[in-house]
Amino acid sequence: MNILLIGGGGREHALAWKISQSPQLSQLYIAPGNPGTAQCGTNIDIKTSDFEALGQFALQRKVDIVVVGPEDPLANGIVDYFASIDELQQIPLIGPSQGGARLESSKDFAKSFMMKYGVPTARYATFGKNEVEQGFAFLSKLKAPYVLKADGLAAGKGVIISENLDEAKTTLNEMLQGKFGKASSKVVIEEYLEGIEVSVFVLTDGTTYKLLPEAKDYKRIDDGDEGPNTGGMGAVSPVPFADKEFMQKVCTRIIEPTLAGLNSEEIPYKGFIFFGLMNCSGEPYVIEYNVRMGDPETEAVMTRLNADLIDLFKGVALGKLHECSCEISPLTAVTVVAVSGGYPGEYESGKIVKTNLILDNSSQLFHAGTKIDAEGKLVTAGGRVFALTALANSIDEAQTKAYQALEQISFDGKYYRHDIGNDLKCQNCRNQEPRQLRRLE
């Protein structure tokens, strides 16, 4: 089969690695990539918005299954475009309809869908530009911290947590005048969960799914969980807390009725659903819902996941995911980002990359950010720049094999965080109170 990739970051060379794994793989074409998805099939130059270059790149090289990475594409309606071209309506796509992308591109959306199908979640109320008043007088029956959320896509970037009533109010003053642009015209206050966060990722053809191995991210600069917030500094899956008990009320409470909502909307889905859950003392609420993988997670996930990826995508798009096997494996996945100096700040790219990294199969390095430069030299060219995975029988190994391989990896500036999975290792980590999180992202 012919498999169009669309994306070029960390999460797209994960997808592209297992894509390129399939026995029924005939190419692999990924729009843009980076050097390191080049490994796994053939970049072409054609940007994620393109809609129209895209799907004449797919009729002629007759591609079987487009798989669409990122957020942007599916919220600007590329799924919606195949389906109004004649000769594009043949062409499967992975990823959900317009429709189906508010549920990451709407945050208020999200919050009414989850409240109107008892998806649980934390109390909530929207606001406009014209309703400041309204939202201080809602913020005034919360207690401290305060969640203020864009409600469209800021880059991740779109949610502010406040310690104070004064600092809330002034927050939610900016977002609203534009502090976000178009995404902050409407803001979601919601009510602070105290808890642990875990992502869940599911697989679904609109009725049934596969559940995939879960993972818990790190989105902070610093070690113990300090400093700005980032795209992600690393992950780690399986997570010890999420065991069968606490899953089996994910299944029933978060995705089944997430799947019956949609059905009962009428809004067609065939994709990735990451569920963005808080722990809270065993008991789990959706904070967000995302409709493609997550990054770093699928740089984890992917190592896992012992199953034909194309065979999956085959089965979602002819409606028969039920019949495809979906196997995970039991090792303990570490992924460590490795990031330009400054990040989350500003950063210089074009630093050289060096490195006598000799990877077994059981550790993979992922690019993120990284570009080939007019001499052929491998130069970084983003905040995260790689992300090393490696899998073991324990978070401990993986961890040393993780660490140790990053090591092997140089360029001017390179930073990342040394206490990755550290929180998850305790014995007893699945029976302690949830410590308190500060959710940023």
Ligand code: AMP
Second form
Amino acid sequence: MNILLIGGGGREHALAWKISQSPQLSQLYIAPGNPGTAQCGTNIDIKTSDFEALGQFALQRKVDIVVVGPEDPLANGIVDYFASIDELQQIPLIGPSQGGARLESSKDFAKSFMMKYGVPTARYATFGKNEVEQGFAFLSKLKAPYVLKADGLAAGKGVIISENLDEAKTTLNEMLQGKFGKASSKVVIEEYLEGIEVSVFVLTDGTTYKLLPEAKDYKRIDDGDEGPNTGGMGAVSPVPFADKEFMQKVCTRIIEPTLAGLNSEEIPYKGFIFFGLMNCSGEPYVIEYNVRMGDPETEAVMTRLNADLIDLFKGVALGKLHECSCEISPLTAVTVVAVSGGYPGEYESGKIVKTNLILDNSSQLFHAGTKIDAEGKLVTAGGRVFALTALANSIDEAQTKAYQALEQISFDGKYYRHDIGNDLKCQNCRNQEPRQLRRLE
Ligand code: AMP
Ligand code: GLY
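Right, and the form predicted together with ligand AMP of this protein, after the form predicted alone?
Every chain and every other molecule in the complex is listed next, the one we just looked at coming first.
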């Protein structure tokens, strides 16, 4: 099988690493990839937005399956583009059409979809440019904190949570006036959910689905969940509180109604769905849908997947996912992300990376933001630079291995959190009780 993987971050390195282990693989191409993916296949210098060049490449190299890593090409219709060109129609893509991608690209669409199909989520209302007063009135009915979300894609920055009503009103006004450009021409205001977050992933052929390992993401920049939000500073899988009972609720109340809803709406969906969930006193609620895998969750999840990923992709493409096996390792994966100093604000790039890392089979160094410079040296080229994943028998063991390995890598300004997984180590964190869920009055 020839596979073309689209994207070039840590998630794509983890996917490329897993795909490259399949005995069914002939050629793996990654567009554009990074120095890490170059160890798993051949990087191709084509932008993720250049659908025409990607299509031509897929034809010339007889690509059997295209796997789409990030959300942008999906939201911009790469699947629809391939379907619209005669010669490309036969090439299956892993990822939904533009219609399906609206689950991520429009929060308003996602919320009304959840309401329509009975998927538990925070109650909400959506306001447009000319509805500022109505938005203020709605905010006044809520209790703090106030959650405001730009309707469209805003590079993970479009959610603002405010403790103060006046501040929330000002934020609403700013968002509707274009704080996030077109993405905030509509704003979703929703009830605040108190609880613990967990990321749940499935792969679906539109009819059946396979549950992939769940993970917990660490979004804030500093230890103790302090500081601004980032793309993700680490991940742990499995998540102790996502036990059998909780996951059963997730399947029957969330995953299955979502797939049934997509079918009712006649939205064919072949690809990953990432359910961003809040565990509110043992009850799962959807915070957001994503139509792709998470980053850095993928760097943890892929190391626990014992199945042949190409086999699963073939199952998706042929609508025979139910015939595939999806074995998951009982081991624990801890992923720690090393970022450039200053991130998620401004940071410098082009810092030389030095490493004397020797990893055994149970640890992986995934490249997220690196490149080879004009002199052939490995340098930093992004906010999130590396994700180091260690697999072991416990969180403690995996954590120790991951942090020891990360110390063997150096670059100017290297920064990482020191507490990834700490909150999940307590004996009875399964019973960790989030404060009472507050409801709208
Ligand atoms: P989103 O981009 O929708 O995942 O939101 C970004 C982050 O904001 C989430 O990861 C949560 O930490 C937080 N968040 C979003 N919606 C809510 C909500 N309704 N209640 C509490 N926290 C939320
Ligand atoms: N780690 C969260 C995301 O990928 O959206």
